[in-house]
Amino acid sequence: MKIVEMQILPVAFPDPPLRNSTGCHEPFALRTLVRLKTDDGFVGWGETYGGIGPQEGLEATRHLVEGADPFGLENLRRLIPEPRTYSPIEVACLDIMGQALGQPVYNLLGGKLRDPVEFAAYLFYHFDCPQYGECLTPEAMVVQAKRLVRDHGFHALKLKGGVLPPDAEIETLRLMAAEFGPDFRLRHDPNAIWSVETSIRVTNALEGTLEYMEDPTWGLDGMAAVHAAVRTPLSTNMCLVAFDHFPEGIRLQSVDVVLSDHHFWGGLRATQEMARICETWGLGVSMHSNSHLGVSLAAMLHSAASTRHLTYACDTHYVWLEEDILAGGKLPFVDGHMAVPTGPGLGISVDEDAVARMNEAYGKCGLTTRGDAEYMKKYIPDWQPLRPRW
């Protein structure tokens, strides 16, 4: 068997106006599809990140995926050392073995530990929108809160923070503290907007409300600084995101949770990896989602189904995407769980109609990269990037 054919497909899609730390969410978002066809029909679907950097990426490994056998992933992995780069290459190759074989992907992975998968929903603050009108106080975060936790059962929260002065954030989860009760389990992502001072003093009047911390400060220093004065864990997916960046993070203790993207690892074996060393070092796991379609969330499915050591619920943005490729439509949520599938490969049937009319309004939007910084000057002209920004 040998791969014939990669095709790589941008695509992009609605977005609302979600808040963070940087600014605002464009109006679309954008993702770059990998379909892989071998010489005896097979199609394997993987997804990553969007804009003219993964496509250019990508491209640049065609003549190397192009003619590859697709079990020969370790030898795809030495050619193609770009983690990001390979992740997709890897989940289209692993959808593309599991339909050869009439097996799952978790299956190709070791097995499946846990199914349901549980998720922790995303909130975020955001501008006023047709969907879902405006959401800018603690108050109007209780009720998004209460619409996701009515709609989708979910048992985790996670609040994208460093986008109101922090005492209003402290607010909005006393609120919503009060609002669910202790069953629930809360969490807040300033994506390191605070100073170290800030950090501290916000993570301590939370203390007790929190299952985690997120990235409340930048850089594994700034995260050290912060877990010494605090007991409350802290979460990251910014500062320890590479293997390289483990031996550093344990010396200076700076997290006590990393967040898997096997996106950014390097696919869905290095994911298992990435926790086993986790393990190793008493670190917890849970599971980064960003703006995606159903291809990733497929792929994050089987690695939470296979990865043995995930300690936490897995973050999710789907509730916020209007429209999935995914023949049939967005895959359910049900109790805050999410069903691994369970046919060959990645289980998924992509609408292909659907990548076309995404792949076309990736054409028409005029969007290449990502820019929420200075797309929030549409709200105010004057909004400069700052870290720290309190």
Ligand code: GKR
Contents of the next structure:
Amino acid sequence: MKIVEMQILPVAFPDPPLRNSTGCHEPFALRTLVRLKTDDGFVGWGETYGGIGPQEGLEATRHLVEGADPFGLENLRRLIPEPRTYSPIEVACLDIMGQALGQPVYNLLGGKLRDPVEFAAYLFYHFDCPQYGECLTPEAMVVQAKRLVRDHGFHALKLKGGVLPPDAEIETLRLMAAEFGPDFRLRHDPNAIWSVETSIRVTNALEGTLEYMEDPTWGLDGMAAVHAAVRTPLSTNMCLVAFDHFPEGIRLQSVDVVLSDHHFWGGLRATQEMARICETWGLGVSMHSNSHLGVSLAAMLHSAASTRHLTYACDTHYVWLEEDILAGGKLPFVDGHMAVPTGPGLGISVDEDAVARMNEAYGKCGLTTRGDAEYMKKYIPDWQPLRPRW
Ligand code: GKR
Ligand code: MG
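Other form of same protein, the form predicted together with this ligand, not the form predicted on its own:
Full complex below, order starting with the chain above.
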């Protein structure tokens, strides 16, 4: 079998003004879809980060992908060592392989160990928007959490922090703990915006409230200093994000939990490899997310289903997505979980008209790279993306 065509499709879709430590989400989130077609008519889909950089990275591999055998993943990975570029190509190849063999992707990865997959509600402070109003206080965040729990049944709640002053975020989590009680698991992620001192103070103030504190401060050294002074587990998708970070991260004891993400670890098979290393060294594994569409979601589901050492509910931004590119619309959460697609390949059917609309929106939206800090100036004109801020 041979790949005869690689289409690289930049897309844009509406996104609410969600806040994080850097700034604010722009009105459109950007992604890049990869559509591979084989000589015998199979079509496979992959999805990765949006904007000009990822597009150019993929474009540079066209001569390696077109003409390649989709079953030859290890050869493709050797030829395309950059994990973020290789990842959507691998997912599209697995989609093709599964269709050709009549098998879901999870069976190509060793079989399914969990189904459905549990997700955490992803809570964001946000500026005023027509769909959700404004959420900028601890009390408003409890209202948001109750809405997501009511609508989707989540039992794990992740607060995107680093937005309000630390004491207001402590208050937010205390209110949430009081509202939801011990059956709910809470996590806090300020995206490394605190100093080591602030990280220790906040983490200890929340001791007993969180299942983990994610990236309170910057770098393996900073995280190790926090780790030595707290009892709450620390997790990361910022300081230990590649295979060659393991030796130093383990030596320093910077973290207890690593967030997997097939987009930056280099595909679904690499995610299994990173989880195996975590298991060996006694580290937990969760899953990271960015704003994404249904192709990434399906890949995350197959990855979660077949990765043995996945020890926490996965993150996903999917609740904030208005319209998906999947035929039949968005996949539902039931009791905070999502069923793993069982059809051949990724088990999804992509609505190519929806892709064409989002591809057109990309051309019209005027964005070619993610710019949360710059967009924040619309709300706070003298905004500076400081680190640490507190
Ligand atoms: O979407 O604003 C966001 C998040 O802050 C995202 O960019 C992070 O990558 O979700 C992420 C995280 O867990 O750090
Ligand atoms: Mg994070």
